[in-house]
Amino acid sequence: MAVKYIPFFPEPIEGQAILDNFSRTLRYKGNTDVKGRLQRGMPYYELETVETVGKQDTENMVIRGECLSACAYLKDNGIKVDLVYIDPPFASGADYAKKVYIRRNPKIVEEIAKAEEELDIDELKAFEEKMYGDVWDKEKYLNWMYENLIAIKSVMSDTASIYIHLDHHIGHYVKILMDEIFGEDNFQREIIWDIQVLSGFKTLAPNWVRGHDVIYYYSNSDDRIFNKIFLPHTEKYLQMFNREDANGRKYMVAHGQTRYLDELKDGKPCGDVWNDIMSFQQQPTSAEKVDYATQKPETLLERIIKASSNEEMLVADFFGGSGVTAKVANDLGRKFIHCDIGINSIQTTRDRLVSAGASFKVMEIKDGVQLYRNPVQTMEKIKSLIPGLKNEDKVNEFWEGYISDSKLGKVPVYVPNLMDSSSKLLDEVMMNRILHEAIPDLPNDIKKVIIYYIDITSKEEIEKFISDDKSTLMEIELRDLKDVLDDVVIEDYAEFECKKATQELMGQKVETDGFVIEINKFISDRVTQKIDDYNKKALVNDKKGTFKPIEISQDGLELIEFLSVDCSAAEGEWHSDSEIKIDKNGYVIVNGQKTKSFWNGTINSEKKPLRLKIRNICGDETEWKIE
């Protein structure tokens, strides 16, 4: 439950428009809902702080949860944003998914090393799996992004100004939200980012090719920051600068005036229509790529930093994604905050905040979900935790599913929706939409339903609500659903061994200063699942017959993307004293610093470490004591 709830405003001026004025121009469902929770504030948990990187006083954040918690949180510690970019899901009807590659088996490498043979890796396998829904209705998503961008208002500085990056299906609306908002007299551009991608199945379709996203940028006030940007004059302009006057000096005439190369400016002012930014379509070899699905250039990111921001400042992307905002922001000496509700995210950003030497703490907003690992994959889970939940005949859309009792015949079952904010709090405007909308709507037979919550105002104050309001005779039984979450997450298994480095000295052994752990087996039952899924879909699906299904080995060790140990601490915060990534290729990444050398299943350190943490390659993490 929320420790407590932040206004969204400050004390209202008189006369200003602020609810009122938004319902009066957005008249769609669910408005009255918002209106209801505005007025009771953003709601407020604790943080815990999962892990310093770098300098323990960095006011630099990595934080896991919702960009309304997160918020909360800034403006109860009277934290100000100076630049806000965002880039939010798009309501595009898509799902993300992560592709997930084995890696590879340092004792496999190693046999066959010995063996003089040569590793076939002409295809990595991989698999993918759902990171987060872009699968929204309209209404809910307008609903859902005008509480997060009044939460974002209520953590903005005076001279701050706003990016938020969306495209044609649901921008136009957005920007209507947005003058509310912000004000019409706020909005300074709608930015055209030309991201020039004219092949693969887009130039398929009997239509305009769509080759471009859109960015609205909003200032909080007329006291804004901005930093004229300049483009580098093009080759082709100064070669028309062909013509040498007495002094030598190179000019050309242009429209009846004669212009100097020595008097140019620094360059062209940049406009508001953007094509000198490559996207990733244009660029699939980019070093700078993490295959994050929605991972966009740090080129974008810094024209905006640099245009709307100073040194020093603090730079927010409370749906951070990939990173690429706090990365960008730190190598221009900003300071950041990043906030995303998926594991992947925090882990990608963390990972990459690392190799660029950054300073920063890992938050975790405490809510009561922080167990599941991304909304789609937890949603999926839990309709099978849930005793008895039959989903394959939903009585509507409301509930889930329903549960069949021998004496009370079918119970509907109501689910809070994890990719919906809005939903995960039972208060008496949602137990009130449950009374006399989604109730009424069940068949006549109906005795009783199940209301599942994650988080709830009161269970005596909403049991009471029911009593009061006497609609229905139906029994409503209110459960947490927390007790199914707590069963998501299963730890993954590992056989290791700690003992002293040693080094070769005239043919012996010799301890050396400094520890090394050797992982033996490691046992991933979430992971292998997965793969066991994969294959059986894949090989329905291979009609040529050609499929290789995804094998592991017995000691497990390919499903290893990540090792860290902490020699400071053991328990508590932790301390990456020392860290080892795999990618993709095999290679590792040591403390940030990437090499082209292959993982050997070991982890150094030098003082005893106290812990290990491993994380597989789905991103699920686990640590043991070391003793």
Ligand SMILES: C[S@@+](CC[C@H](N)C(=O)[O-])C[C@H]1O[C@@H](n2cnc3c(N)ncnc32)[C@H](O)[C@@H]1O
Given for the second form:
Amino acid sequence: MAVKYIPFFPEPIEGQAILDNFSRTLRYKGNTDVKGRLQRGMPYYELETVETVGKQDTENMVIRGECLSACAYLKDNGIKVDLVYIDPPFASGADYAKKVYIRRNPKIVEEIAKAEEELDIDELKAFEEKMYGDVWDKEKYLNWMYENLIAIKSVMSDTASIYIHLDHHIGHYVKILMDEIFGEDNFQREIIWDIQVLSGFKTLAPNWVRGHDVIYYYSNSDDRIFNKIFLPHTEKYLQMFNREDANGRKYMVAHGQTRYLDELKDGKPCGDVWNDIMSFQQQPTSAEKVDYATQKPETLLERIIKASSNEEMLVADFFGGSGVTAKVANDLGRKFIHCDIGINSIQTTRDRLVSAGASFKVMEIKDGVQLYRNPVQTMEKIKSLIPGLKNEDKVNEFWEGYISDSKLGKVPVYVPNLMDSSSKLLDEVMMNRILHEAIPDLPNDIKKVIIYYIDITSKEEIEKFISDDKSTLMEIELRDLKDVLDDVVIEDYAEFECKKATQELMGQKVETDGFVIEINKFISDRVTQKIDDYNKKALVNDKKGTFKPIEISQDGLELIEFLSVDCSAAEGEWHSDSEIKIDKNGYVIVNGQKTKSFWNGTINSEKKPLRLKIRNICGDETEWKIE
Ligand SMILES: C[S@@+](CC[C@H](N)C(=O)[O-])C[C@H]1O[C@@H](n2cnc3c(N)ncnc32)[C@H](O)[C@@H]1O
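Alright, leaving the form predicted alone aside, put up the form predicted in complex with the ligand.
Complete assembly follows, chain above in first position.
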């Protein structure tokens, strides 16, 4: 349950008249629910700092959780941001997936090398995993976006700016929301980012080739920061200075005015159509890529951050993805906040920032939901874990399925949708809908329903609300989904040995300073299950009979992506004293620095390690104490 609710609206200053500019002028379906939630405020949950990287007093944050809850935390702590860039899901109708690469097993490197010569390496080593869903109906999306935007506005400083990155799917609708929230007068520019589609299936459409994103730029007031950006002049323009005066100065005459080449100091002021920033479609093998679907290039963020903030200012991205905003903000001497709901985003960003030498805290919003890796995967898992739940013959859209009871017959089951944060909380508004819309729609022979919830305002209050309502005689059982979610997580298993480090000296092994941990075995049921599912599906679809199932070795070391040792504390906040990341090609990144060596199955540390953390290739992390 949320600790408290934080009002979206700024606290009125005593004696100051305020305009109620939040009363909505647009009406989307489901707006009554939104109104109820807006009145209640942003859910504030406790935040736990799980790791500090670099300087202990850093103000930079990498937050795992929802935008709404992150804003509640910032607002409650009086933290104001100076610049916001967001690239939220676009309502594109797509599900985004991540390719998971099986790593090189240090114990059987030679066999793998041989196998790679014979087989298609990608097929042998990778499978796909869902990251986040972007499938929405328009009304839901806009209501959700409205809440997020007013939450963000409530933590923006008076001089802050916001850039929202969208495309043709929903951009123009969100522009209207932005006008409503920030005021038409604060609309600054619509930026067109020409992503320059030069080849591929997009160019084949019997139509104009669709090749741009839109970025709406608003400010909180006229008093905004704006540092003009100048771009180099084009060759064509420079060639127009083709006359020379008596002193050898090059010039041209335009509109009756003489312009000298040597007076063109700053270049051309940057306009609102950006066609000089390469997207990853044009540079698919860029070293900057971190294998995150929808990752944006650093040059794009560089332009926005340089223009709309100054050094030491706080830059926030509440849908941070691969961490591009945080990385660039840090490079440019700004402070940053990165927020995202997916574990993959948090890990990718953390590792990217470690490589960039940044200091930051990794924080987790304790919203009572063990999100597994991300909401899409958790939803799939939950459905398989509710005992007896069948959904082949769906009662209707509202109910997830039903459980067959020998005495009561079919018992419909409602499961909140984790991908839709608005359905997470069971409150009176939601219960009212169930009592007056969902239950009356059920066939007459239904005697009982089960309502799962993730978060509840108060179980007693909701039960009282049901009994006071008296609109149905049906039995309504409320069940906590967290009990099911707890079963989702089965920790990984590892066997390892911690020894004093040694070195070869005149053919003999002698002890040296430092320690070494050797990993002998690693078992991850979660990953193995994924691979089994992938193999089964691929075999069914393998019409040519050429598919070679992915096999995992006995010691399972190829399922490890990252190791870290903490030599500072045996419990509490993590402190990574030494870490190794194994990239998809098997090369190790040691303490953020890329190398051209393969992993040898060990991790070293200068001091005695107290804890070991291993992240598997799907992103689950497990910790072990070292005695
Ligand atoms: C289009 S991607 C952002 C990509 C990012 N700009 C980059 O360059 O890598 C959108 C991100 O929003 C995250 N997301 C979706 N719903 C969210 C929510 N309610 N709160 C925070 N993050 C969310 C997804 O996990 C995803 O990483």
